[in-house]
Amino acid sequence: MDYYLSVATFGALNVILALGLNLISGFCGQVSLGHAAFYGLGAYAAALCSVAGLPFPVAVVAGMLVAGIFGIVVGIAALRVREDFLAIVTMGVGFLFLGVVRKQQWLGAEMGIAKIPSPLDKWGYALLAIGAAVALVLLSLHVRRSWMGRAFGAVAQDEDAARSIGIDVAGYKIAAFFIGTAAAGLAGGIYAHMTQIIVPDAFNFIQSITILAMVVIGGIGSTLGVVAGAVLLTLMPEMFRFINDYKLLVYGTLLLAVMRFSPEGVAGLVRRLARTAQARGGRRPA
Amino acid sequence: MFYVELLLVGLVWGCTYAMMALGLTLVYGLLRILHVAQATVFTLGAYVGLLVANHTGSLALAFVAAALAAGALGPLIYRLIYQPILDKPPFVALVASIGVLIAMEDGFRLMFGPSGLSFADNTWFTTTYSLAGMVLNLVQVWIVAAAVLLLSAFAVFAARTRAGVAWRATVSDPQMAESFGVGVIGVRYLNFLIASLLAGVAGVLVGLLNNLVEPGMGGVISYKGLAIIVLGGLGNVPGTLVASLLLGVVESYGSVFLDRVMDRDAIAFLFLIIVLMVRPQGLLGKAH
């Protein structure tokens, strides 16, 4: 039973981070290659306030706003590259962040922060991770149908015809970034008090394109194909252990041949055959 | 002089990072992609390089080898992988190619060991020469030498062969080149041989000034050289090489003085960030 649990609750946990990725990648249209950077600022941040004694709630909050502040700072330099200039700027903020925390001795450089508090049980993380997700799906489709979601959509499309309709097109990129890297904070901050121990390589450029994946294989901007992504790439290792030793082989292929043969994702994949169904059922006679 | 020694080891890492970063600038020049994968090429070079080196016993051979070797990836994944995606979102072949770069680390892993191999005899390691008290070997030398021979060779082929000719004019407007007669599929495996050739040969300097070969050695320097196609503005040649040039020597004085707050690495991208803030176009780009 822990053993499901503890998949259940990382399977939550990736939900929550790839879904924070398509509010800014899929609904506003900013690539970021650095997403596991907000992953691990929050993961750190709650871990030093457990450690320094505050309350867990305090902890997991303060991950999400340092989290979220950063990500206002990195939106703020999004305002000033754009496309494939923001895509590498986003990968070097994965690079900067991992790069200065190794160096830090009061955050364990290389070894990370250990013995961090765990106020909960295995239910209570697995709850918690579960809960988290649900909301951010809720809100991301609720979202997706407001009036938000329509400007992120105008800023994706073409940002100079939302500016110039009238659309504050700076303050929604922010609205993104800051919404998308606290929802990564509140993954880090649960991650860090469940597993008790945080370590930098934990967040590095393979995991933020871990969580691109489940972003782009789930289908980029849909949110159900987004949650389907990331339970599928958390499901897959557990599955099929044999492959443990070839993870990395077995992603980077699937990446590829996802994107070489159905770049719209799973999402795009279950509309074709939709139409497709759809397309014959009409056919038929009545 | 610790000084000028930091600045004569800037140049040279510039030097392998001018070899890469042509290849990345000529991609995206032509077909506005990523090349992530152009690590993979690298290594490739770079094990090929390796092995013929360790079996033959000439270095010679090695670079051979290593430049056919990855004159063949570099043109495959092209036609494999980009030419199917070309009319997809940039982000689709940008993910593909990191796709591609996972997989193949994991592929050389798997095949030669995690911890990689070592020149059997690596001569040019070890024949030092002493310039004004400052120490260099024969593959630093021979670095900044394959750069500078390389580099202008390309620049004698972009300006004076009807090829070179060719690919400028496909640069610079595909349609207009392709009513001209420029077959332009021919120019796109032009491209990615040249980025190759270059990547190849480079990955066997890397190996030999490391004296080790292995699979995450393409990684970093890859994403670095697309750190410094941006930095020297997406597309632009000669701001390429000198951002090249300037990081190579900005990363050794910074990994003196900064390396109780971050290492090399974070360095490399603090001064890309730092660069686009205040000129978002990139060094030598021009404004939109």
Second form
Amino acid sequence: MDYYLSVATFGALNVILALGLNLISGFCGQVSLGHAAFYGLGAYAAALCSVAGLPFPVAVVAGMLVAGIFGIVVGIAALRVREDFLAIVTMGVGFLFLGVVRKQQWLGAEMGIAKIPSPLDKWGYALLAIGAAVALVLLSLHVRRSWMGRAFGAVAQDEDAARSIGIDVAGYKIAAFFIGTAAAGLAGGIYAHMTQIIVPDAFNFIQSITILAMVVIGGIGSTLGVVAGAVLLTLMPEMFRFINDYKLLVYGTLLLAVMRFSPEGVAGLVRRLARTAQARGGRRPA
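Please move on to the form predicted on its own, as the form predicted in complex with its partner chain is already shown.
So it's only the chain below, everything else dropped.
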């Protein structure tokens, strides 16, 4: 039972991470290749707060805020760059984060931070992570249908056109980065307390690519598709153990296959199959 609870918890954390990136890249069209850095920022900030004696809820909220504030900084930087250059900037953020935590002794350097207080049992963390994931799903669905979601969509389609009709492009870009990175910080705070130890390699570039793969394979811009992608890529390494040794190869192959055969990911494939079934069902026999 402990194993299944652990898989469910990590699956929920991956859903939170993927939905946060989807809000940045899928909703607002801002490319990000360093999402794991914000995951790590939330984990380290929450861990330091707990080690210092702050209550668990305060530590997790602190992790969210730290990640969100750094997200605002990246969002401001994103105002001057687009597309490929933005991808390079966010990738650099990820490498900068790793470079800093690996050299700072007060952050544990390569050994990370251990003996993090853990106030909940496995059931508690599973319920907390799943509840947070469900809340983020509902938030994403609401944002998609709201005026904010329509503004995000306009920014993603054409920034100049959005600006010409009075949309605050800069404000919405920064808002997208804040919400998306704060979600990553939430996942990091839960992760740190659940595992009771964090090390830099848990938040490396491969983790960023894994989160991106969840979004793209699920269907970038689709909330439920991204949830499916996160669950799929959580279960695959558990069902097929060899994948753990070839993650980049497997995920790269999956991304190429999705881009070639179903650019809209799992969500687009499901929609096409539904339309095909509906069309066939609507035909009348001669």
